[in-house]
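First comes one chain, alone, set out as structure tokens in the form predicted alone.
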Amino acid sequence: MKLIKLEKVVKIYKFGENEVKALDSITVEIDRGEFVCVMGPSGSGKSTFMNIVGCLDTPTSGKYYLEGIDVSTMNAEELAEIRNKKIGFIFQQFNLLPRAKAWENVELPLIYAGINSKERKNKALEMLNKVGLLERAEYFPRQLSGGEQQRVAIARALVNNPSILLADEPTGNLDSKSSIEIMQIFKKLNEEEGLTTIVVTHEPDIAAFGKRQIRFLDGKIISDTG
């Protein structure tokens, strides 16, 4: 069974009387344990693809199966549950709470999951250790570099033991050294723990970290290599 399977997925956005076809009959499969980089210029459909895979959006038509379950017909509440249990998100903006310490930012998904406070903190510290930031656990975001803030965001994405790690332009706000460090963390998580990792990027040197590269243009997949 494929972890991710999209069948003829179309996504149309309406702006008044105008329609934009962001995805044009996309069919693609991703196995458990893959490291995929999704590329393409702005407006090519790569972020829409990511939003559908991450259950942040639903197809206009076509089917999306996640772990064999048809999620394309789920309601908002069902999609929220899938996101919380199965998907770890990382964005270009780190989306950290400025008045919360590093470990408090990491524990947030566990609060929604109803985990007790002691277990939450232990798990948050464990995840910070995994991304090499345990010694910064008591720091606030303003005391951390951009690369360190993104590592906190990765730890937060991992804390619920997701099936899939989705990263949308995760190095977009970072210098080249920090970008490489972040991608090496993804590579290590993928190789050592088998975590399925999907990274959206427009940078070829970042995409090179993936074992597979899918390239979008005008809402279509124009190449799929690796």
The other form holds:
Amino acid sequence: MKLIKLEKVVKIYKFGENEVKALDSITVEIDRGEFVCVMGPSGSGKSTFMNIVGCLDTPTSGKYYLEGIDVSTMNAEELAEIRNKKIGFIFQQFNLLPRAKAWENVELPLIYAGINSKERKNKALEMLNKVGLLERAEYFPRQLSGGEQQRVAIARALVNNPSILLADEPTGNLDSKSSIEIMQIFKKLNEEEGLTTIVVTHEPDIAAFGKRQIRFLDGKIISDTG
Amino acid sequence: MILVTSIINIAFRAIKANFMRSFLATLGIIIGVGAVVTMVAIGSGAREKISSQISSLGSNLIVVLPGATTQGGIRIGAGQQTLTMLDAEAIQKECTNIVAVAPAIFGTAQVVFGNQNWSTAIYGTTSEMLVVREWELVSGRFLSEQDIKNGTKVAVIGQTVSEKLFGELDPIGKIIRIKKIPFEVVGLLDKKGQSLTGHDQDDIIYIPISTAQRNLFGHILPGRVRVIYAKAESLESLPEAVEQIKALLRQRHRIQPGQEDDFTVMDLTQMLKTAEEAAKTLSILLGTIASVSLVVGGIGIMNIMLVSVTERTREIGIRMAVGAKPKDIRLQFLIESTFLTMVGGTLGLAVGVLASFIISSVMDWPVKISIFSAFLAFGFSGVVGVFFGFYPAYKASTLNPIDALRYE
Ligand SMILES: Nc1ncnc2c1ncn2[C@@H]1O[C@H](COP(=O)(O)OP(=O)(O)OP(=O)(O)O)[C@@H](O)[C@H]1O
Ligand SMILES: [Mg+2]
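I would like to compare: after the form predicted alone, may I see the structure of the form predicted together with the partner chain?
Shown next: the complete complex, the earlier chain at its head.
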């Protein structure tokens, strides 16, 4: 059984009269331990794909099986639970809570997993240590550099032991040095812990970190090295 | 299961982060609860005052006055001297529901002691008056039957008179002059306070009715009285006692059927009971009006919560992305609004108690803070918090995580 299996997934956005077919019958399988890079021009459907894989959104039609379970028909409560337990999402804009300290941002998924506060803090600090930011635990996001903020976001994505790590242009707002650092963290996690990782990127040298490249165009997969 | 304490923590931090705005939102509730507590305190105070009137008047008191009372309540022929001592005696003897009767004549006169002088109400009455009015003596004795029979020049004085004439001195045994006639003070009455109409009941002197007629109020025909106080056995027997007195007096005054009474019988206790009911209605009315301001305060909270939801759309998106369920988000905002209204309720309670005391001391209005109204206001503000917090909380919980994350 594959970790991720999409069958003829279609996503249509409607606004007024207009319809946009952001995903046009995508069928793809991704296995445990893969490191996939998703590429393609702007508007080709990469983010839409990631959102559906990350259970932030549901397909208009088609099926999505995560660990063999059909999640394409789940309701908001069930999807929230999947996101909490199985998915670690990383965004281009970091999406940290500005008024929460680094470790408080990291513990966020654990709050909704019902973990008590002592254990939460321990785990959060452990994750910050893993991304090399233990000494920044008490900092607020605005006191951190872009690269550091993204590492906090990675720690948050990892804290509840997800099955998949999803990153939508994680280096889009970073300089090349920080970008490499971030990608090296992903690579290490994938190689040492076998964490399934999907990264969206525009840059070929970032995409080179992946073991498999999927290319999108107009909502379709036009090439797949896997 | 998500830990509720964690959610409470999140809600508190949000309030702290927007302290000024939270406080302003709470202000509506503070004013609303404050108004309810104050208004109910004013209403209850009025009731309390009337109740104490009833007991200070003497319970189950009936007052008989000369002259008829028309439907409109206007007394005609009040100056007529249609009531007599013998009427009073007859009421005492024949009306089975009456336990005591005290006739009286009265007027105002100048009273002098040493170089102090004071104008006060002089009542000539009988020894029964003390029982009828349920009045206590602080010292000395009341008028005796002997005093009435012999027309002795003795006086029993009220607290106000004692203060004005004697100050700190003990009035018992002192000689005062009423219209220049010397009287010995034999008794000092206990304090009764103000009557319903606001006049000072302690500004009074009782002397024997015979003495009053002979020496002070010569214009009143001998044997005539200006008022008869009668005390009924019980509250229940009051209406019957009133009817008995009316029938007796009509018979004694030879009033033909169809002819008007030449006297008026007033059941003051009943009147006060009616006034008490009116005050109760007043306090309910005031409370209701104040409740409206509480609702308005609740709408203020809702307004702020809606702004807060919009402003924190991105935060909601982040929380949802990492696994917050719609019900977790709902709970967070509900706790926030309920906490705000509860704090508002507590502060409002304090404001209401303070305002009540200020009103009672500045405007000299009796106020009574009821525990019940306090709890009601507090509980109600909690309900307002949940009720007006629900819509914004619901709105937040139905946000789509992607749209929420994209929100700028
Ligand atoms: N919420 C939405 N409403 C309407 N149309 C949308 C919405 N989200 C995406 N689209 C449309 O769907 C298409 C695919 O968008 P998507 O964000 O997946 O592209 P992308 O490959 O991630 O592009 P980029 O590289 O610029 O991030 C685009 O044409 C876009 O306009
Ligand atoms: Mg995109």
